[in-house]
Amino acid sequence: MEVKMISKKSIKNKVSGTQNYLTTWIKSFSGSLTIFCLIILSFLPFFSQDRAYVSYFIPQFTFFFIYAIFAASWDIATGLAGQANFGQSIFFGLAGYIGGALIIEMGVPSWIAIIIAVIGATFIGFLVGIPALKIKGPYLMLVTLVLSFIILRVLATSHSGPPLYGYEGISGLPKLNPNPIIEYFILFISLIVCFIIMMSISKSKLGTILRSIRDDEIGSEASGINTMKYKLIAFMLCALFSGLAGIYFGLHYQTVNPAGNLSMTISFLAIIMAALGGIGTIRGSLVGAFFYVFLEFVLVEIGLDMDVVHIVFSIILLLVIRFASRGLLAPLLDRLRDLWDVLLGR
């Protein structure tokens, strides 16, 4: 009986502590801003029933949700663990191929194909992560970059049809949902769940270990940390979330092909978005993805070619690295926090 009472009391204390933490967080600036943004995003599809708004503007937020997951996945391996990865398109693209092949060739339901594609991407992350156990710095960048180029080349020059599908890739995939508003909420909920998991990882013991490896790998090894094990875990987590974004991307566009899903441009987009928001922050990817998607939307609308758009973002990235090394998130939050204090009369 005494053991049971202690157990119940311990559980009650933990629940009470969690409730106090949530209450404090909600009242804080960061918590209030997060809740405000979630409310806006929750009601956004219902602001207008105009056909153009629903079919043209709302899908831009769909891209934002997918790209935010994708950029944050890169930030786990590179920003958090310090494993410079220039081959993010490997996980993103191959997950799309795995899911697409299962749906088209075997008639597997989309939700099962998504699960299998994510598992497959995680396994690919394990395989790619093995060379990373002994390679560091620019050599790791080159290995991942070369791997992505080899995979792209093999798929692009193969014959059309299974198993590699050639340059045309896989077409005729079903939409994640035919209704753009339902698709919006599926991806919105996926984004929330993914970021809760990734932020929990970042603040957990695992996140602390990954940061210690990033900051001083030799010192981490000296303190008894199995750095090989944790670098491999970082690559697998990176591949898992990147694979989820990749299969979502394929289902949204209803096609998967080397040029659209496995190009090196895709890898650099993840780097650009994470760097714009702030590398190593995870949540900075939200700001970076939002900035990228909607600035790209505006630039395309005014008639700029995509090659020119990429040049514009390259210049913006150079300016951010030079004048805002922490990315856009930190200074943005600082300004908003000052405004918040003014509104509250502090």
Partner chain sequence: MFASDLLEMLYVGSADGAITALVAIGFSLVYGVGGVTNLAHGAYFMLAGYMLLWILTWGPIFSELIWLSVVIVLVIIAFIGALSYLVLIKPLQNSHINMILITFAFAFFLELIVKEISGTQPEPIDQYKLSDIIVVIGGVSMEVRVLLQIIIGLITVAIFGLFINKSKLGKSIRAVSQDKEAATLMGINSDRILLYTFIIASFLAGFAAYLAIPGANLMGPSMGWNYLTNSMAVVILGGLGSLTGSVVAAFILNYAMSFTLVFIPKGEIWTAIVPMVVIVVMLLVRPRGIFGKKELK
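Numbering follows the first chain given and starts at 1. None of these values were measured; they are calculated from a predicted model. Here, rigid core means the biggest group of C-alpha atoms that superpose within 1.5 Å across both forms. First, how it differs from the form predicted together with the partner chain.
A displacement of less than 2 angstroms separates the C-alpha positions of residue 116 between the two forms, with the rigid core held in common.
Once the rigid core is used as the reference frame, the Cα position of residue 130 differs between the two forms by 2 Å or more.
Switching forms now, from the form predicted alone to the form predicted together with the partner chain, please provide the structure.
Shown next is a single chain and nothing more.
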């Protein structure tokens, strides 16, 4: 056991180290790009007072924030830890149900409902994942896939009203905030916080361990890593963040139901967004979600039916996995970075 002594000096070192890190980061390509995007996003809601702008265009970004968190959460289990997860809709949907039921049945304030929903989703992740402590192999993949159908089917065929709410689900939920601009900022800040946490996880020792399990499970086991435990941790983190995205999603639409919150399409969305951005990168989900939301926006605007939009995206997903497993946008960003270096005369 290593006991860390924290002296004032080491804290001071740490602080100046962080400062140094921050300044170099801001000067770097990804740093500048991030700051640039943050500034744009901060002022975006104030560019126009137009009703259509505020109530139609701005909510697209609300989706972007929710989806980005959701896709990144999938990437933690699948991209980082290599545990193909096809039941992303379970956490997303059930968190919505837990939060929704608390608000509707018990009048719990939204923010408490959100917290409990997230805890609930994490706990479901724990329950689903715990047998993984004993079983090796494709257990998680199998169980997530099968479980997501079962939950969908059980909820969809149940009677309406509590406890399972049937095919209609729960409706009449309050908005996160009636003002779309305030909702926008709540979600914007959530996005920033979630990504800081997820990116630090990816960069931390935990992230390294997860990647080593993904790349060589037997080897990691041989070098003394308790792979089962770490797989479970990755899975619970995945459940936590997708639960948060799920309850936000439910509150945004003010309703939770099997078709909208628990279907295969939901899991598909997480996968396509993460894959577009580049699986295993976490931050790729930001780009992937952005691309998804705005391509969808455009396709719907030109009059395509939602089902056709999904067909387009499933073809895109096939092409991306087949021909560009780094994601579509990582290569694009590389080009941009080269351009940036040229501009700075590096």
